[in-house]
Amino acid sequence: MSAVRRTVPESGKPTTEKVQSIFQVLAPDYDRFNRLSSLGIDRSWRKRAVRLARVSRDSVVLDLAAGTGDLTMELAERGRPASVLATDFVEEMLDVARAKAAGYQGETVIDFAVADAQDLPFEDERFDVVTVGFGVRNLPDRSANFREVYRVLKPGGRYVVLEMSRPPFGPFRSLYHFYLHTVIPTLGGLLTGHRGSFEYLRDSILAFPGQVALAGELHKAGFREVTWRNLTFGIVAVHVAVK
């Protein structure tokens, strides 16, 4: 484990402390919100990310911003690598993930650690695959995360980024943005009593770069191959970057 680094955010972005405080409060209800807000489709998004990760039985995997552990468990149950290390900088989210992993009976070794994805406490070239599900957009310093992932990946390793994105079809994108502005904060507020936290989540989605721009950021960080797949008409995209 490592202490969480206090990141100086880009202008207008929340600090690391602010993001931590939001998810500390949301942890108990976060899964229920995800299922309802996505109509259960979020499970299929994680399955696709695991397929694109191309893990093998001897893969050593790092799952960043693992939150409540849904992607971690998908990796263990479907990808079945040698090990998955799930990290997050919010202990309360990892507590939910640990409870899920307690019932796992497969062969993959699942471990947990509190760590900041912008300042990883791991040696160079340790992991075969690094994943992150719906966490990159909550990092005040994305470029630091990309540099750190590049550092801890083995040559030829894959960084799989599952994240909300930008539907390319204009009319559908407008409908989706209406949903973000109205349903997300209302539903989140009703479920948790913390509407402001879901207004932040909405704004983080709207401010996140589109598919081409995110691919450019990954290339700038040194990755030599970057591809992406749009899911559900581009509401979500899976970027795969190879070291």
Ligand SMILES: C[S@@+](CC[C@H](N)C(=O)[O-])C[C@H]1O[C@@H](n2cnc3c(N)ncnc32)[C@H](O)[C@@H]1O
Given for the second form:
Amino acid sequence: MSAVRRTVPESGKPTTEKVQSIFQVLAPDYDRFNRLSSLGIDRSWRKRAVRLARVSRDSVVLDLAAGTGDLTMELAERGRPASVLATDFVEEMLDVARAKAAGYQGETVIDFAVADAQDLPFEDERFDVVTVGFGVRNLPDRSANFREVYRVLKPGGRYVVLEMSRPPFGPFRSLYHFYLHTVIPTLGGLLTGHRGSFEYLRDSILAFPGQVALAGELHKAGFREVTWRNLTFGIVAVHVAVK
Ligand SMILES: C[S@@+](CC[C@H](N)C(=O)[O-])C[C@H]1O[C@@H](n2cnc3c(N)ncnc32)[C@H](O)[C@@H]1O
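Could you present the same protein in the form predicted in complex with this ligand, rather than the form predicted alone shown above?
Shown next: the complete complex, the earlier chain at its head.
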């Protein structure tokens, strides 16, 4: 049995070791799986998140759980802030991101750092905007992440959370859940040979709170304005929380 298969959970509850081992193994195939499983729509979700981040030319941006860097690059290419610091706790994912950034010709300074999104090695009030794309649902302790982001944001700074969510319309939700149960593990297994990892990723989507509950958690962490936009009928939501 592979290391990843040994770490397949009974539910979507993440642990640090489990999540790290899954992404270490999936790193080379992660982008291909994303494009195929979402039929390329994932790109438009990240573009929308960048628009909602409202970065300016002087913004100092932190991208958490940046993985292979798709949101980081979208921020640099479309948002064009002064800098984006891409962080993740899996080097193999960041290596793919570094290769993408090597071809970047714009003016945004792109840097990389290994960091746990629940315990950020940055001083207070350093960033204007913090983003996270499809990373929050893998955190064992979301409240620690929200506390840390609140700490490192400047007053008035924005936390943009792009994440899988809960389609509000019941019949569409049933169809989507059928897709999650059938297509995701099968396609993931065929593309990577690690079906168990995709069963975990599916379970983590199903276990993640809906839009209202997530907004409540952000409020509880101290953010004063919390709004969200549903994308693709609520399969995905972008929450924006202002410090
Ligand atoms: C589904 S990928 C998302 C990558 C990228 N943001 C995107 O939009 O495609 C999730 C990433 O979160 C990272 N991650 C999970 N838990 C983390 C943590 N506690 N600290 C830092 N990164 C974490 C994983 O290593 C993985 O690269």
